[in-house]
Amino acid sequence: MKQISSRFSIAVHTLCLIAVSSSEDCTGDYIAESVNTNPVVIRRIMGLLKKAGLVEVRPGVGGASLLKTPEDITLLDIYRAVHVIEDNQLFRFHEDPNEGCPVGRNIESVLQSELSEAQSAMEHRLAQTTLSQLTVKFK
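Isolated chain model, in the form predicted alone, this chain only:
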């Protein structure tokens, strides 16, 4: 079974670390050490977060800071920033089901509304949680 990309959890980890650290400390290497991953992975994630207007990255000397307060960044903002899903669909359908089979012919139309509602519920829940609600749990 294909899992949702780890970019989301890495991005949340990264933003929480930036929120609780000084901007001088938050270099790519420092963040990569905390996440326990290659700095290249962090640079890619930081590029997505920067493009979404969530972080500022200082070139040269390094370091990153939040462009919004932790109270104003939701998990949904982060989820959308790192492109966890393709084509705005969390659930994908298998290709070419057998049209001669009543299940194969109808599975996508039968499941589509259920899966869309599940995705909406998850996104609604993510929108209710802010970065600050997470960072207070790390102190």
Given for the second form:
2 protein chains.
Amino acid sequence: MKQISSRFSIAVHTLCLIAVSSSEDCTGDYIAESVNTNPVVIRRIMGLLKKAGLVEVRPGVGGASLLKTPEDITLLDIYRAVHVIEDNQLFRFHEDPNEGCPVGRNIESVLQSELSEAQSAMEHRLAQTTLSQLTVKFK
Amino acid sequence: MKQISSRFSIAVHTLCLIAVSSSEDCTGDYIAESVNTNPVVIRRIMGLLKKAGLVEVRPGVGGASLLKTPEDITLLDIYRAVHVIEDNQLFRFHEDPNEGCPVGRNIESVLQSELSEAQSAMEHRLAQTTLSQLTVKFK
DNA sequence: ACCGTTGTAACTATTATAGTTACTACTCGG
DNA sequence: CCGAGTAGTAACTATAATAGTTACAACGGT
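Show the form predicted together with another copy of the chain, please, the one above being the form predicted alone.
What follows is the entire complex, opening with the chain shown before.
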């Protein structure tokens, strides 16, 4: 069973940690210890979060901080930042169905629109939750 | 990017074909030709659809037919039948976060409930669409 | 009894992921 | 100005699931 990569849950964990810690504490090694993985895994994910404009990292000396308030970061923002699934690509489609068959010819367009509705429903739900809603539960 | 297996889209294609064709025509080879894949792939998926009580297959002579009307088969039924994602398992979670850290200790329970809401939202949308809504579009 | 079919097992190639090692470049404090 | 600690990144490995393939046994009707 193929699941959505744990990059996403690690990214959420990472951002929660940055939100509740002082900036200078938040080195890759510190985060890696809380997540319980290799620091390089964290640095890679931090690179994606930086590209998405969610965090900034102090090169050389280390430490990270948020570029938006936790109220303004949703799970959907994080999900998109780590490229875990692209637009309309949650469901893999079998390739080149037979054009000579009425079903084969039409299945893709007919089914894809339903699948993309389903994907949207999930993403819409992710957009309802902000980082701040999570961090209050660690107090 | 990990996507949900094309077993699902192939299963939907297969059931559409069974719904619009006469039972005796629906051999594995015939379906495989429409889907454009190897017959064994179809037989494996048919095995799952049988286990789920959606179709019956005539052994020896070949051919398949639905055990429910197309109005009573939803995309969610098919999605569950092909075991493409289990309950609450759409999102992979990183393992063994550090219990010594307030974030590490709580992240799983806090985040999992949001993620399972998101997964439910998607599945709820899949349950809205029936096989008959698809097949009318092939007429 | 034969032919076409289903049901499976076994193997391969492909793909994405997660973790690891190693190295470079950067910043600051001494 | 140098060294300690950190970030950034490339390269490699192990793992896992998938999709396709070959092969073969079992079945059923003509």
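As the structure is a computational prediction, the values presented were derived from the model and not from experiment. What we label the rigid core is the largest C-alpha set whose atoms superpose within 1.5 Å from one form to the other. Residue numbers count along the first chain shown, from 1.
Relative to the superposed core, L115 undergoes a Cα shift of 2 Å or more between these two forms.
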